[in-house]
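Heads up, the chain below is alone and in the form predicted on its own; it's given as structure tokens.
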Amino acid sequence: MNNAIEIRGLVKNYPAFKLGPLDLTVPRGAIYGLIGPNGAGKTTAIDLIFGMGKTDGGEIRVLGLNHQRAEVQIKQRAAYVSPDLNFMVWGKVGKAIRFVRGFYPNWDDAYCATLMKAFGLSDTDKIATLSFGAKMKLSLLLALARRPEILILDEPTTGLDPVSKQQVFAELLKAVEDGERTVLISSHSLSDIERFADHVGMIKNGKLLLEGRMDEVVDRFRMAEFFSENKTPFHNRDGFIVLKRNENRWHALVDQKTSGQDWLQTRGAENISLTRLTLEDLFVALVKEEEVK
């Protein structure tokens, strides 16, 4: 089994939004960053993976299992972390740990103790008085100590300072170093995603814009700056998105897998310069995608 999560033709209809048809592949042993603007469908897709809601079409397989027929097995082998999770009913950190530990035979007490120290938590801490960032660390601890085969994180760095972010991602890297565990992260912190994820998928309006290895996806595009003296209009086309125009000076996104650069030259573009992009630059360009008149 090469893939931890496979989504094929997934559709979910709402009155004002449609997810899909969505195809998405998360390789086993990867840290996969799922990115997109607010309302793109990231959380909806994650909820459906865990059986929260009924699909209107398509299939989701997690560790080779159908997400509906094997919901219990999947929840035993996969863990979920979100800022919306609330453990305050257990009062103290130690009580929450003891409760959750009872449900998972693979719970690792030694690893739990290591995480407690790394995250600055103790058994006697009152959950209600923890900072938002500390509550996120507790949620991560309760998920990681289970030693899940898949860890799905929805905005896991919310409320964390830079040092805490480093600690969290260090633990995530350790979690996948054996090649048998997988992490799926949905986050708006694109610099973190680019630094730590090795695969990325980008969603817009409920559909996948692109997906692949992080290095290949980022290297695929370039920012093109060029001049046009003959007032030739440049419009969006396959592999070419106009981003900005200032009289005869243009900026555009070019997909190097297409003939966009050659097309520019045939249209009379001059002094073409190409610049590498960060994941955030690429995200903004693809999500914005507004044609300059």
Given for the second form:
Amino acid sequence: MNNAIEIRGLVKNYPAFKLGPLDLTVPRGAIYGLIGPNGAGKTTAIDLIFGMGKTDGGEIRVLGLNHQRAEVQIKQRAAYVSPDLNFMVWGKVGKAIRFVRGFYPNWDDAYCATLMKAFGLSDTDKIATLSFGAKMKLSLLLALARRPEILILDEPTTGLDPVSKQQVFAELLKAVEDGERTVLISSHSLSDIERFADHVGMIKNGKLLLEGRMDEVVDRFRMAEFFSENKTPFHNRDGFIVLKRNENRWHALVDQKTSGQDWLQTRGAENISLTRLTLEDLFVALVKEEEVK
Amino acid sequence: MNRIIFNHLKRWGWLWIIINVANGCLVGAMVGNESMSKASAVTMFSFVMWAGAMQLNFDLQRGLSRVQTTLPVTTRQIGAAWWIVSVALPAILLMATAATGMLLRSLHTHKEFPWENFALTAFTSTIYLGTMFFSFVGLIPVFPQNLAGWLRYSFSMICMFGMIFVPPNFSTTEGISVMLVGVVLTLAGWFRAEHFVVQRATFRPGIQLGKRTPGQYRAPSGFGGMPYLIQVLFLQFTRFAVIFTTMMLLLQLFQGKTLTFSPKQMFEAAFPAFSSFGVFFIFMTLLAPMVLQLRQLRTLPISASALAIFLVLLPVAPVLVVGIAYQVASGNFSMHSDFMPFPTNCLTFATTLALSVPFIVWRGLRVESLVVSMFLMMAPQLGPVLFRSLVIPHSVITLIALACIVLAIEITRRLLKSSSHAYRPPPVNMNAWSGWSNFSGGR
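Can I get the form predicted together with its partner chain as well, since the one above is the form predicted on its own?
And the full complex, kicking off with our chain again.
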């Protein structure tokens, strides 16, 4: 079994939203970035992985286990981090740690203490008065100290200042350096995802737009800048997405796996220059195209 | 200012209709009915409470004050609007519905309109609304950090709940003194409303932080997990129960009774905590902390079935334990509520609490689930009065109660599994400045 998470034909219907059918594969040991605009279905998909909600179709397997039948075993081996988690009722940081610690036999007290120091969280700190970023750090601490095989992070950098963000990513990288742990991270911070993740999945309106190794996905597309005297405008087609036009000057997204570039030349495009895209450029282009559709 | 008032009416109209219809029916039924009157006094206070500042407080938890202070109106106007929608308008409506209920009752029984009763009811509800506004809106909803804060907090709590136990009365000294306090607080609420607006709009939990206690960067030791959770909740519940019982004993002393500290007297003092105030008492100490961390609990290795059993039994168990403890302590069923033995009363009350759990899991700590729970809690109080001709053996009541508890567990289990929507916090709370479901730290 080489995959940590396998999602096949997952469907979840809400009155105003439908997730799927969704297929998603997170290889074991990978750092997988799940990206998508607000309301794309990222949190819904993550919730379903954790058994929070009933699927209307399809199957989810986590570490080879069925997510519904083996709910408790999966939660023993996986951890979830999100700004939605509320620890305030525990009053103090120490109490929240003590509560969560009791569920995990593999809990690492020494590592927990190291993280407390790194994140500046002492046992007597009042949770209600912690900043948003500090609450996120607490959530991450509680997840990391249990030494999970799978770490699922839903918007972990929301509300974090650049220094805190760097701290969080540094700790995450340390946690996965043995290559045995899998991380599924959902975020809007695409530059972080591009730097940190080795796999990426892009989701929009509950459907997966593309998935694969980060370098392959980013390398597959190019920004094409060209000129054309041709009066017939260029239209979107398979592997070719027009981004903007300024009189004779055009910008388009070209999928190198298709014949989009050759097609450009046959249509009379001149001075074609291809540049590498960032994940953010690619994301914006693909999401915009999906909206046009 | 008018727009603020109309906006409030538009959003809360549905609750005003429910409360006022219920108030009219209840007041009508109470007139000239001695036992009904006794059982319904607390219920009436519950209606009044939901008609006023409680609604505003829900809005404030969702960040209303910060939104309103950015509008082109003065803080004085906002404060006045708050006072009008929380005190003046509800008071007029409650008076109107109470008068309608009494009038219909008088016409039905061919008796004279009970003017004195009406005056007392109208006056009581008005000053209670005023007191609620002063205490609820004027109180920053975090636990106090210093002595002055504690004194203010205690004073507000005593004003709010004290009036329920010592209702205003034209003929007794205690009744008149309560009335005077109520009038002062109602008027003070009007004059302090502007200050409340500023206080609420500028509030940050971080500002409340006193001196930071030097802590340790060391993982805490000792057992954790569910046993720890149960221990914490048990201690919290016991603390509240002790405070409540002490307050009730002091109240008895205030009313001229002699304190004997007998089990009977202690149970009599503690009983209101397990009946009329179940909504607040059990909610605040046991259920609310659970619902707030439900999402987190669902990510921990606990099955939905185990969690459902835990959630339902959490409020049920202490009530049943108190019922059994009473039976053991007294050795008989001698202490009755008005209509049934104390342990059976505890069981029926525990059942209503159990039935409210699925609502809370389904809708969260939203106003609709709290209102449904409030009506459920009233059932053991009003049911025996309304259906007193119906004789049901206690064994049947016990069986029905147990069946309801099992049903509540099954529904809760299904709800926990079916959708995460119920325990996903609404995005609006991310911008809220305070309250149970606050996520914004802002230090």
